[in-house]
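The chain that follows stands alone, in the form predicted on its own, written as structure tokens.
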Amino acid sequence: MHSERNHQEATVPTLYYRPGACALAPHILLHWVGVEHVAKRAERNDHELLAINPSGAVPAFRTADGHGLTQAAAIMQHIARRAGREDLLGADDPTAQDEVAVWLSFFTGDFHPSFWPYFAPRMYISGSVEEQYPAVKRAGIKLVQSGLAKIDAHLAGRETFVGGSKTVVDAYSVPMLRWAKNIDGVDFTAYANAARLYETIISDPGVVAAMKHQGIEP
């Protein structure tokens, strides 16, 4: 059984998150594997978070043996392996393992960054020229739409991203698809396969529990 106590314990892994961020993915996975854990909301100046990641970015993870981890994909692989849930990483099928690696890389390296021009247009402009923000945000929307098109094509005829059962990739898809669904200018329903998977997975007990803990809606 899992536990989400308010105070960190040395022997209990701790996930640092901010509501709705990509840390939702390892939070979901912690529920899927049923491991005892602490999930702690942490702002950028949280001293425990900064001890793991000096940038203050989430997710950050304190393992059961006290080591700090960053990066959602690395954290999720650690959680699955530590729980003995190799099935969530492709089990003993090399092709499935490769597919999991591909899609984790896609979400980390391609799809996740495509949102930043929309969420933080100032990062892409020299100086504070706010009148340029709409154009930068439109560029971000195009990148998100391109990523959604790839996801949608892949999910045609599939219930999960890899194989016939859920993997860490499906957990990672939840915050990413949630972001896409809630962006003005993106018709999420036009990506029928992606929308179908999202509408199915948000009823998963682990997803429901993680979202409830973070105080967010699908």
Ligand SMILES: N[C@@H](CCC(=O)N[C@@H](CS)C(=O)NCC(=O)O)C(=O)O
Contents of the next structure:
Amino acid sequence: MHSERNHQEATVPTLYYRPGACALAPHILLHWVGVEHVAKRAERNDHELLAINPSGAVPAFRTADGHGLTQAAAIMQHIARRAGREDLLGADDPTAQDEVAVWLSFFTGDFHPSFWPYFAPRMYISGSVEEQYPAVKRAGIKLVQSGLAKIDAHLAGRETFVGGSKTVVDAYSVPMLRWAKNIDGVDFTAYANAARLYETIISDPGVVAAMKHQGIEP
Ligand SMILES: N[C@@H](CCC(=O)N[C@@H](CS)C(=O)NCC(=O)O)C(=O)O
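Form predicted together with this ligand structure, per the form predicted on its own context:
Expanding to the full complex; the earlier chain stays at the top.
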């Protein structure tokens, strides 16, 4: 059994998150591996978060032995390995391990950034040119649709991203598919395989617990 605390404690690993951000993925993983942990909501100026990640981005993670980690992919690999849960990284199958690496890289390196033009169009325009925001957002939506098409094709006939059981990739897919489902301009139901996986995984006890802790709905 594990427990989730809201206060800092030495040797208990701490995940810093903002509700609904990509830190939801390692938060789900902490529940899947069943390790005692603190999940702390941290705004950009939180001094504990800034001590690990001066940019204020989440996720950030304070490990059980006290060092700070950034980058969701690194944090998730650390959590799975430290818990002895190699099964969540492809077990001892080299092909599955490669596929986990490919999909984790795709999600963190390609798909996650494709949302930024939609969420923060001002990042892509110099000066304050608000009338251009809709065009930038449309460009972002196209990127999201392209990524979703790739995800959807891969998931045809599959219940998980890699092999026959869940891996860290499935955890990471939760915040990404949630974003895709909830933004205007994307018909998420058109991606039937992705929608099916999302509808199934949102009932997973670890997903339910992490979302509840963060105060968010699917
Ligand atoms: N490459 C980083 C991306 C982290 C990231 O972009 N996090 C977002 C939330 S999903 C963030 O905190 N952005 C900065 C901000 O909101 O101020 C990772 O995979 O961890």
